[in-house]
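Next up is one chain by itself, shown in C-alpha cells, the form predicted alone.
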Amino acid sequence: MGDVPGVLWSPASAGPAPLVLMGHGGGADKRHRAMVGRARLLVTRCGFHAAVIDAPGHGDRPRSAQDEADVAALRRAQAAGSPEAPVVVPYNVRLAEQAVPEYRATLDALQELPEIGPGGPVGYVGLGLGMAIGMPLVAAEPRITAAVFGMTWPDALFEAARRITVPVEFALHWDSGRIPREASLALFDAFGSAEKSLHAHAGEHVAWHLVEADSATRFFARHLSPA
C-alpha cells in the first residue's frame, strides 16, 4: 500500500467482492487482535476483503518528535487522573489529517486489484483512533457507503458527522468514565444519515463487547452484499 504498511485479508473465492477498510485503536496496529478478529469475520462469514493500514506513529511507522511529546503528555494526564480529552483530541486530529489521504490512496490501490475492482461496495469500521480517522474519511470519500464507529472523544468530529449521510452503526459505553455519555449521544444525533443505529452497553471504556464485532459484520453484510 505504497509507503504505508498495511494488511489485506481476502476470501479464497475468485471474483470481485466488497471491501471493508478498518481503522485500529490508539496504541495498536494493523495486526492487533481486534483487526485480525474483525477481518476473519468479514472474510469467512461474508466473503469480503478487509484491509487496514498502520496509523501515523503506530505499528511499523516510527513516531515523530511530536508523537512522542503527545504520548508523554497523555501518560502524565492518565497518571495524574486528569482529563485525557485536551491531549487526545488534538493528537487524533493531527493524525487524521495525515491518515485520511493515506486511506484514500490505499483505496485507490486496492481497487486496481482484479479481486476487488473499481466501483465495488466499500465500508469502513473504526473504534477509538480508528473512529477519529474514519469519520473525516467517510465524510470526504464517496466510495464508502456504510460505516461503523465507536469509542472516541467526539469534540472535533461534529462537522464530519453532519456530512456523513451513509448508513451508520454507532456504539458507546453507557458508563464510560473517560468519554461523556452526553457528548457521544450528541454526536450520534449530529450524523446526517437517514439510517443510523445506536448501540449502548453498560460498562467502562475498555470493557468492549465482542457482540459488537458480530453486529458490525451483519451490518456490512446487509449494506455491502450484492443484491
The other form holds:
Protein chains: 2
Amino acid sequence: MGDVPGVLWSPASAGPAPLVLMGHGGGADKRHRAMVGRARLLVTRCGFHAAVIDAPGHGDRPRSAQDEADVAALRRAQAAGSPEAPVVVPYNVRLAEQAVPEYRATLDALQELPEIGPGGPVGYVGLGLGMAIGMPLVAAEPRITAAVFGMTWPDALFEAARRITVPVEFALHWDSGRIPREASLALFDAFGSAEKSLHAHAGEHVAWHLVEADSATRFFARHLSPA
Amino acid sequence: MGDVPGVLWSPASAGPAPLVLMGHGGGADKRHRAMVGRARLLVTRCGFHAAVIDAPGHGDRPRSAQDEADVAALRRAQAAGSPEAPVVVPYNVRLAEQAVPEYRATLDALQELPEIGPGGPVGYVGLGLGMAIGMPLVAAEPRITAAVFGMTWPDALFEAARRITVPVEFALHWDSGRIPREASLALFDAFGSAEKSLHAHAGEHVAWHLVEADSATRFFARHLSPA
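Switch from the form predicted alone to the form predicted in complex with another copy of the chain and print that structure.
Everything in the complex follows now, all chains and molecules, and the chain you saw is the first one.
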C-alpha cells in the first residue's frame, strides 16, 4: 500500500467482493488481535475483503520526534491521572491529517486489484484512534458507503460528523471514566446520516466488544452486500 | 395459562430448555407478527421456548368500560395531536398492575411443563406496552434473569428500573417525536443492572426492528443458554 505497511485479508473465492477498511486503536497496529478478529469475521462470514494500514508512528512505521513527544506527554498525563483529552485530541488530529490521504491512496491501490475492483462497496470500521482517523476519512471519501465508529474523544470530530451522511453504527461506553458521555451523545446526534445507530454499553463484561464486532459484521453485511 | 389466553411456542427437541416470556405492544395481541417473529427466532435459532399472553383488554380478552374509556381517550389525544403520555402512562400502569401477577402465574404454570421445568433460565422481552408491563414484572420476579425492553414512555418506570439488576438490552428511537429522548436516556441510566446496553436508532429504515429482534435473540442466547 505505497510506502505504508498494511495487511489485506481476502476470501478464498475469486471475483470482486466488498471491502472494509479498518483503523487500529492508539498504541496498537495492523496486526492487533482486534484487527485480525474483525477481519476473520468479515472474510469468513461475509466473503468480504478487510484491510488495515499502520497509523503514522505506529506498528512498523518510524516514530518522529513529535510522535515520541506526544506519546510521552500522554503517558505523563495518564500517570498523573490528569485529563487525557488535551493531549490525545490534538495528537489524533495530527495523525488523522497524515493518515486520511494514506487511506485514500490505499483504497486507490486496493481497487486496482482484480479481486476488489473499482466501484465496489467499501466500508470503514475504527475505534479509538481508528475513529479519529476514520471520521474525517469517511467525510472526505465518497467511495465509503457505511461506517462503524466508537470509543474516542469527540472534541475535534463534530465538523466531520455533520458531513457524514452514510449509515453509521456508533459504539460508546456509557460509564467511561475518560470520555464524557454527553459529548459522545452530542456527536452521535451530529452525524448527518439519515440512518444511524448508537450502541452504549455499561459494565465491564468482557463479551461486549465481541458483541460489537459481531454487530458491526452484520451491519456491513446489510449495507455492503451486493443486492 | 389460567383464564388468560396465551401462546407457547416450543422447540421440537424434548428436554428442559430456557423460556422467554414476551409482552406484546399496545393495541396488539399474542398473535401479532412481532410476537410470532420473535418466537420463531428464539425457537429455531436458540432451541428456547417462547410464550406470550394477551394483555388485559387486548386480543381475546374482554374490554372493561375503563379499557374502552382509556382507548377512546388515547384515540382523541392522537387525533388532536396532543401529548399521549398523560393518557398512555396511567393506562399502562393500570394494565401492568393487573398483568404482572398474570405473568407470574403463567410462569408458574409453564414451569410445571416437563419441557420447561422449574429453575430453568427465564428471560423477558417487551416493547411499548410490553415494556410497561415487563419492567415491574422483572423487578418483582427473581426467576427472570435477562430482559429486553424498549419504546415506551419512561415516566412511571424509574422505580422499577432501579430495582432491576439483571442484564438488560434497551432499545429506543433517537428521533421519536412521541417519547422524549432525554427521559429515555435517564431511564437507561437508572437501571440497576451492572450489565446493560442501549440501542438507539435514528431514521425510519424498515430493517431496524428486524435488527433489534436479531440482537435480542443473540442477547438471550448469551444469557440464557445452559453453560
